[in-house]
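Taking the form predicted alone, here's one chain by itself in structure tokens.
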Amino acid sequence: MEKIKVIMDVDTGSDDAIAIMTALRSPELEVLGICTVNGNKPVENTTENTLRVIDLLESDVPVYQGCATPLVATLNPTRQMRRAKDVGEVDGRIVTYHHAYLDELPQSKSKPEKQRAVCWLIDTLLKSEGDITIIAVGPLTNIATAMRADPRIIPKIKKIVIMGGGRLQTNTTSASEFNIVMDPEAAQIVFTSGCDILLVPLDATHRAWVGKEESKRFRDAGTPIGIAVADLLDTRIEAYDLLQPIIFAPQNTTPPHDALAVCAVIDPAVLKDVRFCRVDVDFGGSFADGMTIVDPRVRTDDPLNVHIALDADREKFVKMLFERLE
């Protein structure tokens, strides 16, 4: 079986870590490299976190540090003021989705490559045969910057699978999902690039939740990877229960968002209700900043540009995780 060539673009926190593990443990994928970007934490942290995952898996996949800031979103500080609270406290202990570093894993021994992510993306894609899929599970700054720096890469990209956005679900403001609102301009550049794009938004990832039962099964496996996955899930479960309960999932559950995007590359059937739509991003800086605007009309003002998944097969997703990480 010919492997699917992929590049991962991550802002590694807890769910990115599970996504990287899933990709590197999938025989269907050939991971050419991993690019890091500012997002869940500063890019220095997301790079270190990525290297910790690489070391855990004893992998030699190269890691390239990427953009440290969004394109323009942080130039006006008022754009950041309406964000949802992402830190809480229980018995004097900080509870959050993503701590500064992945404390569940030892400090890395590996180092990032000297070449920066955007330059490596351009070089690698231009030399390719148009057979590389990009799995983007953080803000889209690296990819948008590469597209603007050298548009010749655009027809060289086979597909971009993006975890981000939401049609009816949001998590950072009343209108937006985190990866998109962190760099709305970058998202609009990528969405309107003409690439074949599959968007895996919160509408799908919230349906692909994992709970304490699955965490226990990973932990009971007794392997370093299984224990690490259980630790990451438990961190997320506590944070979601406190800060953002999923309205249609049981208590003590969490969506490991980014891993669903990886699984969708391996087997698209893990997604349900996939529609080809016109999708744009609001980057006006007001209440709808970062909103994923999905046009439901048959006759749209602009061409259809994004395949968006509005549901997921939870049982299939969990089975795929166990097959690769247990």
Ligand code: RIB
Second form
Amino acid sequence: MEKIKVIMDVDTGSDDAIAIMTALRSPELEVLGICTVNGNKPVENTTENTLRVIDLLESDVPVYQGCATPLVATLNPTRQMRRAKDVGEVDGRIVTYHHAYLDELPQSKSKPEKQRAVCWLIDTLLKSEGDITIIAVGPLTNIATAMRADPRIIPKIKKIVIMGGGRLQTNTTSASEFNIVMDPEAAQIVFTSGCDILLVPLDATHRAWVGKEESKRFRDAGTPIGIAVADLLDTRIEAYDLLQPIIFAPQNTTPPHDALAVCAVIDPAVLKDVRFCRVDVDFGGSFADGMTIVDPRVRTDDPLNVHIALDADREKFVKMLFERLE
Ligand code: RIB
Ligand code: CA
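In place of the form predicted alone, the structure of the form predicted in complex with the named molecule is requested.
Below is the whole assembly, all chains and molecules, this chain first.
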């Protein structure tokens, strides 16, 4: 079976790390390179964290450092958002989804490539046969910048699978999801690019949770990867219990958002209720900033542009994770 060629765009992060491991250990995928972007942490951190995952897996997949700031979202000092707290404290210990550096993994030995992510994306896509799928699991700054810098890449992108947004689920503000609200303008550029887009939003990822039972099974595997996944999941489970209980999920669980986007490329049946809709992103800078507006109307004047998954097959997802990471 021919491998699916993919480029990952990440803001590593605890769930990005699990997503990268899943991709690198999937025989169905050929990961051509990994681009890092500012998001969960500054791009220097997300690059170091990505390299830590590469080293853990003893992979030679190249890493390209990307954009350090959103396109314009941080230029207006009054563009405040009532963001949900992402750090807490338990017994004097910091509890959060993503530590500045992934302390769960040893410091990296490898280095990023000299070429920067946006330039590499343009070169690679232009040289390609148009057979590359982009898996974007952080803010879309790199992808939007590459599209603006050289629109010739747009017809060369086979598909973009994005973890981001939400129809009836949000996290960072009452209206928005983190990856989109960090760079709403970039998201709107990508959503209206004309590319084939599959969006894996919180409506799907919040239904694809894992918990202590899965974490224990990874830890009991006793492998470096199994233990790292268990540590990353335990970090996330504690943070979700303290900071962001999910309506669909029991206590002591977490949604490894980004890994679901990777699994969706390998087996689309891991997603359910996928609809072709008109989706736009608000970048008005107020309450709805970063909101993914999913047009519910049967008839709409705007061209439909996004395949959005509103549910997921949790059992299938968990099985896929164990097949690859246990
Ligand atoms: O909202 C979830 C997304 O934001 C995930 O990609 C997570 O890594 C963070 O970047
Ligand atoms: Ca991410």
